[in-house]
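Just the one chain here, laid out as structure tokens, in the form predicted on its own.
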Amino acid sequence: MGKNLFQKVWDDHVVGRLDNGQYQVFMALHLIHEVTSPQAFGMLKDKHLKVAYPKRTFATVDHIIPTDDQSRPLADDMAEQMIQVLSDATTEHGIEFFAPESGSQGIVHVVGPELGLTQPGMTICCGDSHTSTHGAFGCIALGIGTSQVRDVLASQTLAMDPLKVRRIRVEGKLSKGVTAKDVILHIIRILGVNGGVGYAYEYAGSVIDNMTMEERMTVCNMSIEGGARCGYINPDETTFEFLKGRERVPSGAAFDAAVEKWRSYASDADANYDDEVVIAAADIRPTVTWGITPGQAISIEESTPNPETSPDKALVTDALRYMQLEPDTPIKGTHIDVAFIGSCTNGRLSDFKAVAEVIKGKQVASGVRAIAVPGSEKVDKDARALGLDKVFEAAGFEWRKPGCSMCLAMNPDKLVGDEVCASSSNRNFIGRQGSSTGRTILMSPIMVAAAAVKGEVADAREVFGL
């Protein structure tokens, strides 16, 4: 019997087995940032400990740095408190810091991949759920808790048990205007939010092998919506041209010996999993959010669930009380207020460059606040190469600096009110976006697009003829 991946990269970095049955896992790389971080540098310091392997950690600010002013001292004096420590602690130990102008800061999970520290077979564990994004390239990709990024600072190892693995195949082709967020929003309507829970999801099929780089990390980005501990998807051809000539990717002989290692750890086609699911392309659709979790979506041409026939009646009820929606109501046609495109689900330069051919020539309705945030500098100074951030300007949106912005709302961008937001991020808890009544509605890019030129909630694919 063969090994699927996560097999593989388990086995090439288990340490060996706690006292309390647990096992404890090397990790090859740990990324850190403002939030999470500055804490596990202060238990450290009042343990008289030093980071083990500070060349295997690497640092960028993202989730509280504003994306319009980011002049120093930033305005906001925890923010700015918050990348001091983080500075002082990196200089301290000889980590490697993305700060800002640096030409490399950005989001952790957009940074990583373009610079190329992410690389297939890896164990990489960061203070931030979504750390998941990096499993597209064949890693253990896992996001942890404050205390356990002390832990992996001190010993560059994280105690865990092993984890179940769901593969989940996407067989077919998409239709028109079906995007990779769409694919990940579907299968975490159809599994639940609580579907992957004790299991790493391994993403296979036609549908996922002929994705692009970009696009596999928006599908792993939200695995943890789904419950799953990380998911991953095996590496190929793809990942390798996508690597080549990175900058810290090797070069010449090396890289191509380092291809050789990676393709090594992709699952044999005798792998045994624990579960298996089969998704049919043809019947994933432009997919929206309609409550208040990932899993609370819906295809654009559907209607919001009756609390009556469903289930889960008390939390249907609550959901559409708190969105302030009707049940029985077709979703398309919803008010918006504000239309937000990035995060580290949705902000790389391929999402801007797919609604910059689609926004072209049309305008943000009157009333509704639209930003375009870069994932990273090098997301910013690319779509500015392409002239992508004077089409989005053209079009009424606002094009702001690096950061993880609306997101999550730890900076100066967030809703007020009940703002409603058609958001290409990841979660539309209660008071996720920075107002414990605002009103979040996720979507992919071309679907903020369309919600931000007609005012409300819209199909792509009608209103930009796709």
Given for the second form:
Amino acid sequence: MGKNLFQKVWDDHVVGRLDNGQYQVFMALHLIHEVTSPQAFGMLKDKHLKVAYPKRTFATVDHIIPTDDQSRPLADDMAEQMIQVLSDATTEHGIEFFAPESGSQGIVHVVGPELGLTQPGMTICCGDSHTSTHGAFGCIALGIGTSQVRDVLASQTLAMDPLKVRRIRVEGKLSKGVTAKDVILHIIRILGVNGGVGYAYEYAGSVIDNMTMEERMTVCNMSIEGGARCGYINPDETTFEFLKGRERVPSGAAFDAAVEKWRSYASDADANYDDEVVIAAADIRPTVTWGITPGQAISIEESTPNPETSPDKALVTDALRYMQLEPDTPIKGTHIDVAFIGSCTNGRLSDFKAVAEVIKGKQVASGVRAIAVPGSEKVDKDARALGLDKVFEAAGFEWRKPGCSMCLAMNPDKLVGDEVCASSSNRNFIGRQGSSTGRTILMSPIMVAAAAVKGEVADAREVFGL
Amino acid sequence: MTGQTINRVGGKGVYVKGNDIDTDRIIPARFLKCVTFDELGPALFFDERFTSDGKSKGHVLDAPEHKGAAVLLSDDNFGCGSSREHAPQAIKKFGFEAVIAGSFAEIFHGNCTTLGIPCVVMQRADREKLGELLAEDPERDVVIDIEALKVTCANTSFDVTMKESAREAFLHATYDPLDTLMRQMDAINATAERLGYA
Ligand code: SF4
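Show the same protein again, this time as the form predicted in complex with the partner chain rather than the form predicted on its own.
Every component of the complex follows; first up is the chain already shown.
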């Protein structure tokens, strides 16, 4: 019996077994940011500890940074302080810091892959649940808490329980207008928001094989919304092609040697899985959420559920009430106030390219506030070079500076009151976008664009004639 | 040794009902602006407890009879969402010493364990029964016995489960793993060397 990628990477990185039965696992790459990591440096200081492997740790700022005026000191004192504490700590400990305007700043899960820091066969961790994004390259990529950030800073290791592996095969061909975001929303809808507890998800099948790296990142990003501890995709030619020539990737003969090694991490053909699910691509439609968890999703052609016929009546009732939606009502046509394109789920160059193609010559509906927030300084620069910012602005979007922005609204980009936001991000939790009564409808970037143009939840296939 | 052995925890209990209670609800993102966790207690479930102009919504956590509760009871998939340790930190600073739920999201569970907050899993029918006992008399003590995997309240005993590695860690005071990890520095360096990460 062969091994799957999770088992291979795990076995490679295990340092030893702990007394409580857990394993001590070496972390190949540690990414840190200003919201969950500064506190960990304080904990180190209390214990008089140093950073064990500063060269395996990289810092950026993303969560709190404003996307309009980034000049320092920031208008928000507390935000300024958090960035300063991180900046000082990285200087003190010799950690590389991708500061604003360094050209490499951006959302931590956009920056790692685009620099080529993220490489197949690595164990990667970051004090952020969407670290699962990096699994797209064939990594065990884990979101961790601040005390664990401290553990990794001090020892470059984590105490962990092993995971089971569920292979999710998406087979067939996606129809026009159906994107990677729809694939993962559909998977979560089917398997549930806690269906993945105890598992690593391995995404496979012809649909995944045919995806670009950007699309694979979108899928792996939301593993966490499906309850999985992490998600990954086996590295293949698409992966190696993406990495070739990246800033932090070896070149020449060293690259060829690296590819050889990376390839060896892919799951064996006869690998063993704890569970397997097959999903038909033909069943997947453009998908949107109607409720307050990412699993409360339906296709654009469907109606909101009825609590009376739902397994969890209380949750459905609460969700509809919060969203101010009626049961048994088509989701299409739901009024929106804000359109947000960005985040680590869908804030990469390919996302802005795809939207630019369809909104050229179209206009954002009056009364809709539409913002486009590139995931990193590189995405911003590349998009500008292609003139995408101009296309967005001509259509009525604001083109912002990079950051997490309205994905979690720790900066000034927030919903106001009970505004409804069509959002390309990954969470529709109560209050997620900065207002305790704000409402979020998750969807793909082109679906956000369609909603922006119509002023209501719309089918991108119809709006843009796809 | 990283702390005290944790075997029996308990005190008054309070039931915050609902499945899929996420970390944004447990602590809204604006409270993550902090460089230490010290002030997070009052922010627990803030938007569920207060209106935007700061008036109490009459949330169960603010009911006078539940003041000083040490055990938080909730339902399935508790703590889903972000990896923010601010969530268990707020729970702890608010005064809770343990959480009982139908199930837990994994990162949240791991964060709680490291902070010495036991998370135990209780079946739905038992949670309802325990909820009734607390509704009848909020002064009743809920006691969690980690060794025996039992929760008792008003002479009623419920079976609970717990991740074995967490249970071991509480019973042997190794739930904060840092010292244990640090002791392996030679093995860590050898692993780094072997993998070409040194
Ligand atoms: S974009 Fe959103 S989900 Fe991604 S790291 Fe930032 S806040 Fe988290």
